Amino acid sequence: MNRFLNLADFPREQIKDLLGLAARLQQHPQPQALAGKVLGLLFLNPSLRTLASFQSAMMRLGGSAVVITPGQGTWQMETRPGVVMNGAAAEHIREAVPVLASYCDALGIRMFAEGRDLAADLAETNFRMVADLCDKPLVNMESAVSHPCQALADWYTMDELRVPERGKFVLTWVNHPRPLPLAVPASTVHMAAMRGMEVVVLRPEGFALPEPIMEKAREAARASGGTVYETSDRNEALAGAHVIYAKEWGSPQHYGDHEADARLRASLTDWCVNESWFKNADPDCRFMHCLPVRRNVAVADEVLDGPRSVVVREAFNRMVVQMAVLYRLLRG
């Protein structure tokens, strides 16, 4: 393995093998298995858990991390293709990775989606731009439509907590000031697809996931076993779920129109997660999210505060699934 940018990438047999590692590192560790390697962490967009996770996993098998941060405490960073550089960034990204890229022996990019061009963000247009400057292990650590590691976190923590994998996996939009990424919607939708659930993404009218990103996940459960569907109707998606992971995002219909956008969601305040959600739901229903979350506008305080909560359990196994993907890349 060379690259990890996303869990489509792969064959269901070999994510599973990668469970399987970070399962034997998080029992018997090993803290010399990248003695002398240093991983480069380019953050174009903000982080609080993949930088301190990516940067744990790599001090706890031995290795260290470079950070950079585009204007904190470096030059600030333009990475449009055919730029006149006139305005406040100094540096291009044509120069930085593979400069960065050379320090190291293997990166990790964070570069979020534009979120105008609704066909250029699918497409992962600027990332695979990005990637195609880097010689070394790549790490995709979240780009326009993808967040591989915390699907591989998320189906990680469902393995710990036993959840079954035929188990009915509910995806639901939840209510947010503002349009966020498909990044990790996208990503989750696949992943419990792959591990062959009965997924559903419910959402209120304006919020289905593009086709393509649907299709996708349609196909992994096709290999798998499983089933994916869209609806919005609450009752019918939450009866009987194994599984309630909430996560927000924009309107692909209004998407790079904020404006119509904010239109859709202001009636839309009542997709708060709580405790109401779960009555016809499996007794031991968990509730995922993968963090940071808008409390009482995305979820109540009693579902995140609850016993059915998981998310700083997601939260650490982004730390014990990103140990297997850096000692598979410099590993093998």
The other form holds:
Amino acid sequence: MNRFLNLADFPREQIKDLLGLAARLQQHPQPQALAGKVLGLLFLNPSLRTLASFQSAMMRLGGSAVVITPGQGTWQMETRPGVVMNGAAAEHIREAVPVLASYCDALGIRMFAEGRDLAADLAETNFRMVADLCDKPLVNMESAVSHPCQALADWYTMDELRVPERGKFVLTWVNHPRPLPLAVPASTVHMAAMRGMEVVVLRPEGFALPEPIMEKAREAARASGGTVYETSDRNEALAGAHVIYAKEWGSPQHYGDHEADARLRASLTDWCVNESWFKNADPDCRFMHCLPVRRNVAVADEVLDGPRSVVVREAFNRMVVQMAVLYRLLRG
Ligand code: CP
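Let's compare: the form predicted alone is above, so bring in the form predicted together with phosphoric acid mono(formamide)ester.
Next comes the full complex, and the chain you just saw is listed first.
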């Protein structure tokens, strides 16, 4: 394995192998496995979990990490091709990535969607351009439509909690003050489909996930024996759910048009998960969210602080599964 960019790039068995390695490394720590190795982490967008979990994973395997956050102690960075650099940015990503790669044994890059052109973001235009500049093993730490490490950690968390492989997984849209990217919903629906689950995408009108994302998930479900469908009927979706996974995302119908998106979501304040959402769910139904989360906008305190919530476990498991990813990238 040389790159970990999208769960869809791997057969199910290879993902299961990574999950198995993560479990072994958790049970039997290998504090010298990556001794002498250096991981470079380039964050073009903010983070808490990804930043801390990659650094911790590397340290727990005996390696070290260099973190670059452009504009915070390093030069502001330009990412647009062909631009006249007479503004604030003194460094272009075209030099920054190969320079950083030359110091390191592997890189992780976080580069969110621009959020203006849906087709360009679905095609991962910017991340592909940056990935092409890197001649070392590379991890996607969240791009326009992929957050594979989050998806891997969520799969691991469900296995750990013995959520049935054929269980009902509801990915539900929840409200947020502004449109957020599609990376987590796209990776989550794909992960649950690949795991073989009955996947339901619950969302209000105007927030249907783009067809290429849904079709890719349906393809994964066909291979795993799972199913994928979407609905705006909350009662139908939540009945018998084994997992309710909440996520905020912008309206694909009004992609790049923040005012139209805001008008659509203004009447959707009841899309905030509270205890009543679990009324007809499976008695052991778990609540998941990738974090960060806006309390009492997206999810009520009573759910986040209640026994169903596994959000902190998911975040912890980011470190666990990333140890496996780094091990495979750097040791084979
Ligand atoms: N879930 C996640 O990626 O968190 P951060 O944005 O804090 O890294």
